[in-house]
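Shown here is one chain on its own, the form predicted alone, set out as structure tokens.
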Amino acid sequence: MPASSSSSSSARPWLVRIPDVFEGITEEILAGCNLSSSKLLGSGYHLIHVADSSILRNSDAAMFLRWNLPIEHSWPCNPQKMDGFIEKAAQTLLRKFGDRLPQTLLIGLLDPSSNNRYYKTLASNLRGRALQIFPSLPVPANDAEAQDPDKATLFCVIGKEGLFAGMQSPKESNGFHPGGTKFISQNSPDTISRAGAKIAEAIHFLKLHRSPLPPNSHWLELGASPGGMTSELLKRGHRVTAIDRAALDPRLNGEKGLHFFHSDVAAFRPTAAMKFDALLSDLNGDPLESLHQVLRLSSNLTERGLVVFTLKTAGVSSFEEAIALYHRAVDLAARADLELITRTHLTYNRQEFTLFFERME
């Protein structure tokens, strides 16, 4: 097992996932978490040793980590070559974790992007067998989003490298499911763009940190064209005021709850009486100029109004520059009375981060 720079008798094995888009700066990310080395497992998973796990959530480098899990049980093996793997694994999970009463049991893949269906079937069969023998679990295993973000879940990941499991709350793990998330279809005829999946995932992730906005909430969306995010918000029963100098997809014409301003964002001047429950920005271009427009319009937010802001890092050439840009954005937001709730890298993000703010009173 590789040792970390903080290795000691108190260091514990941990599994973290670094998105593939950051593969070139993996060493810098690990160093930012005070880790010198790791063992790569599956796709983007790194097995590490860490004495203080809070650094995986609170350090600057933590925003590059998609997910993390304490490894309290590991079985290094090739499941395809093991007789009776499912029964042995299920009984072991019950023996090690059953009396700790997890809220549910969720099993994922070390390589979720693989086209090899063997491990998808293996994960499904293992979950089914474990649920047969575990005590009654309060949260259905087929509804990961129903978890209490603050209660411990038994997470398990499997792949050709073996099985790795541990218990932790979804909030501490930075996700409702081991390395995965809730997606929307990208192949449906009514899907306008991949941006719809990005806001769906953002709303899903935000449930780790605060209650979701109720239906009929009013969103102000900056840079809405062609309308992927707009469409997803409307499907969820929200109202949307969308701003863009480019047109929206014709399929959105006449949609109930949509008010479109065919205008440059910088030219949009809402009256003081116009109020929004949330402000959404996925604007391209200079990230601080985009943030300037968000801050200018944030005065039209209601009490505890939400901001979902994509921090683009185009032109940023290093790990250090990305961290500096993030701190600059958070500092500017704080001066405009916007408090950071959380930040993350979503599955549909490229080299960018999604920041969540709340308007302070």
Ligand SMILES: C[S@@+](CC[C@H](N)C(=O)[O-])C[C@H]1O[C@@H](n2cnc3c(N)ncnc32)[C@H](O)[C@@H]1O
Second form
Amino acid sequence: MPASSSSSSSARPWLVRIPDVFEGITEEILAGCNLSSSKLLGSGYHLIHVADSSILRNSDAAMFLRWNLPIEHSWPCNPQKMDGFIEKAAQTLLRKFGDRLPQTLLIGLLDPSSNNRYYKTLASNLRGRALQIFPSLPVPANDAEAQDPDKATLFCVIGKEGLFAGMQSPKESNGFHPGGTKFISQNSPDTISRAGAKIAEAIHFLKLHRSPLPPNSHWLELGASPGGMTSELLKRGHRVTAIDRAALDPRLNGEKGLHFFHSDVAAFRPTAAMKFDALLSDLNGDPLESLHQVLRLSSNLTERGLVVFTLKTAGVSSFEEAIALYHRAVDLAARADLELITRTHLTYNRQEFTLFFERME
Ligand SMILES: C[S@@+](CC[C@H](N)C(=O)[O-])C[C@H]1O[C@@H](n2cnc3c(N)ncnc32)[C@H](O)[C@@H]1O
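Right, and the form predicted together with the ligand of this protein, after the form predicted alone?
Starting with the chain above, the whole complex follows.
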């Protein structure tokens, strides 16, 4: 019996979200956090009981969890069959949370991938009604990034299993949005590659932990082809020195602020005077060889320079191997004076994690 199971009197209900790509190892992830799922809800949400919630952030297995929320109010019902659901739910949220002055109120879906418009409309109507009756909240509900990462938000998720709500800071929950997913369109005509969404989401996610780099910051990008990430950085007014042995998409030709080295990363030898504010690596291939290149080039980072490193786990065959690889990467980075800020599995990651480091002096 797991130590933090529902049998423990001090254990509290919590919702955790496990990304779809880890569906096959859900049991190992929960066991790794010393937890058991009492119920699977929607798409990848697990209702669990936990006595010490730090395990959801600090344990090895926690890196497989996208998002979490203490459940302080649950209404397991089928909203579609419930008369006056919106009014009753909004009044209950006000009664239970109004006095605690959340910075904002955000409502997400237990099954965001569903095409059923009913729950999208329900969430939006419930949010609208709750905002009418709540005392005015400092952060507009349509601007999730304006939240203070350290102040408590009233997060709710809703679906055919009912309504689940609790208050926690975005940083503790591991995301500004309910469920931890910021939707980023990948279908615009200027989308160069799927990887663009990864860096867009990584920049968004990092605001939980530090201020964004100002425009005109200089990024060194390893493994840039075809250029989805490059184009996202340029769009934000950053300068990019990009390296790849494959070519960049011709749409990037002549882009202001872009220098492209069409070569193997190992052949790129900047002088000591060449400084970068951030280093981004999306290199494929052996992850420790990619990290080796990142560590070599990290001496060209400014003080507290940022590293965004995609740790690819293709070829890793088990949960334990993924954790061992992660520890190896963090240890090697620490020896090269890179301190881990945080790590996560982004919505737009596949079999990979995104690790964020800062250069220490
Ligand atoms: C996943 S793709 C990168 C996608 C890219 N970040 C984007 O935004 O479109 C990985 C890239 O790493 C490059 N790569 C892998 N090893 C490399 C090396 N040693 N030197 C240069 N490029 C390398 C590959 O050519 C490939 O283009």
